[in-house]
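Let's start with one chain on its own, the form predicted on its own, as structure tokens.
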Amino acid sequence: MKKQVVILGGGVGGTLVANLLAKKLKANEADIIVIDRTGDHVYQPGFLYVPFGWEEPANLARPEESLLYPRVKLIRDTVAVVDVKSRRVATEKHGEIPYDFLVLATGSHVHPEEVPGLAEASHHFYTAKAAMELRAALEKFKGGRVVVGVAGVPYKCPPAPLEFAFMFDWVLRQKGIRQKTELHYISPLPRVFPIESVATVTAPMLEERGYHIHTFFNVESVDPGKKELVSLEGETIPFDLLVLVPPHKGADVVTRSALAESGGWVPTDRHTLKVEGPDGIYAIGDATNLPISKSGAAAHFEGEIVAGNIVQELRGEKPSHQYNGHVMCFLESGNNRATILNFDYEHPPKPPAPSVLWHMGKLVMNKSYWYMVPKGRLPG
């Protein structure tokens, strides 16, 4: 009897796994179904450029169907709950959908409401709407005290707040108002970046640009009236403009389905990418609790592992594909320069000096993404 593989969520991970399965499996071996609430595929790294007017949200989204291979079925619907005992997914419009194998590509989501006052007083660029609102704020900005940083960990794309900080300083200098601006960077960690080898390189870069660095700054609340940022440690920083990465959580559906731990992250084997506990379930990308960055770059390298192991299991073989934690991504440093982070579980990144070459590499990736990554054409 033909098996059924159900993938919850499109995005990098879900789309890539679906297409890889479509390439690896014969039509009579399995049906492949992607369930996605909107049916839109969004290239989220592009949101970083929207506040500066260098990119438009309309260019960063495409219909999921345009990226999926023809034999993959897309269902636009919201998943209410996963019943692991009966191996069924309950949807709002299409009823219950059975699965033999399930892939959780449910991602992570911003929750500014977790910090009192944050939604009212702060900006970010992790959604199209928020990025456009930040663009409007930057267009009006004529100088003052600006605080950039992170309001909770973990969060998507760890380099992003640093990238914004570097690019913002560059833009202020281009506009001739850098001398009218006081810049602060906050981090809840003991350093400016989660990985020490990267923090060692980027902290001096912030200092060179005149940033005041505040580590061990865990945001407790924001006072929109006084325009003050307050930490759990008792430090207060006034601001004229606040740009903070909001707290992130996993998808509600994995919590409702008792598949997640604290924060909504799915307990996942760091090598096989199988969800710990129930049979036949894998997790990929931001949804997992793995000790690596929550990013499309991670999902890209995980995709081959998940697809390969599902194919082996479908054919009665022991899954043998192992993920080593490999992630490779760029870090913009402003002034048309960037560096690259290439690492895995055992080998921390050693970022080279920022250069125009790496900046061009990121621009090429931004443009070629649609043709390479979701279709599985870029080797993992």
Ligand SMILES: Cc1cc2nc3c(=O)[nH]c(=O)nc-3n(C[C@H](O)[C@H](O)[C@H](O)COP(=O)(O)OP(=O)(O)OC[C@H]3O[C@@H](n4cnc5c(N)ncnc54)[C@H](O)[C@@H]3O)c2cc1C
The other form holds:
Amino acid sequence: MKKQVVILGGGVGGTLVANLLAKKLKANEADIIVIDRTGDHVYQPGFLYVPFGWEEPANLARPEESLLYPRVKLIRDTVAVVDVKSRRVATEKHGEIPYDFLVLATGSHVHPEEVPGLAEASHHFYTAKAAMELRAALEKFKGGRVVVGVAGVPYKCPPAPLEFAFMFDWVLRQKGIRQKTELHYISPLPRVFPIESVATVTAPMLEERGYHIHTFFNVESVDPGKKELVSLEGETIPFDLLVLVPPHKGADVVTRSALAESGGWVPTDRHTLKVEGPDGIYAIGDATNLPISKSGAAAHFEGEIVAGNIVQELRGEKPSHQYNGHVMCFLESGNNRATILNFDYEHPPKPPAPSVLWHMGKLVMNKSYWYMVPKGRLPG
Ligand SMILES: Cc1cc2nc3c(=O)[nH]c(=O)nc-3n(C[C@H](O)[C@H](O)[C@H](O)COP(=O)(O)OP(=O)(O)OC[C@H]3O[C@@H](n4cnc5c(N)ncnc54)[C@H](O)[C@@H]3O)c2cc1C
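Can I get the form predicted in complex with this ligand as well, since the one above is the form predicted on its own?
Time for the whole complex; same chain goes first.
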């Protein structure tokens, strides 16, 4: 009998799985449905360039329909809850939709309100709106004390705050106001990057650029009036401009459906990518609790595993595809240079010296993304 595969979320992971399933499954084997609350697919890595005026939010979103193969049905709606017993998802406008297989691809989301004062006092570049507000603040900035960093772990794209820090220093030098600016970098971890081999390379890069580094700095609160940042560890840093990655959580729907652990992350088998507990549910991308970078790159490498295992299960076979934790992403270091982080569960990254080559690689990825990644044309 024809089965129904429902994919919750039309971002990187959801779109890719839908298209891979469309390629692998015959039309009489399954209907494939993507449910997304916006119906737009957003290329979030481009937000990094928006504050500097090098990219526009309008270029970073495309209608989800334009990226899906014709046999995939898109429902533009918000899923309120998943009922694993009846194998149905309840939508706000389209009623209940049954599934044989469900893919949770609901991403991760910023929650500045988690830290008192953060939303009022701090900028970030993790949404289009916030990135444009930061652009306006940078245009007005004439010098002072700037604090860049991270206000909570885990957060998506671990390199992004470092990339911003490196590029910001470079921009200040170009504008001739670097001498009038004191730069600080804060991290809640004992180092500047979650993975030690990357922190070992990037901490000296921050120091070379004149950043004061504060590790073990867990942001407790921000005082918008006094313009002070206070840590749980008892440190206070005054600032003129604050750029912090806000705390992240998983999507509300997975928490509401009792499918998530603390923080809203879905307990997921690190190899099969099956959700632990209920039958017929897989998770991909930022939604999972996997011990790897929340990144489009991880979602990309997970796509073949999730699609391959669903195809096998649907055909009555034992799922045999195994994710090895592979992630590959670029890290911009300013001055038109970047390095690359290529790693998996067993092999930590060994970033090469930043070069123009890797920067060009990132620019090529930014442009070719739309034709390659969601369509399943970039080998996983
Ligand atoms: C500034 C920045 C820079 C980045 N740079 C990089 C980079 O260089 N390299 C890299 O690999 N990654 C990067 N990332 C991270 C990358 O964008 C994410 O990891 C990736 O988008 C995750 O894919 P996903 O499919 O898990 O979730 P998303 O792409 O976020 O998609 C989730 C989808 O779920 C939908 N959704 C959520 N809840 C519901 C609901 N209840 N009902 C219906 N739909 C719902 C949303 O509408 C959304 O479309 C960056 C991110 C940011 C913010």
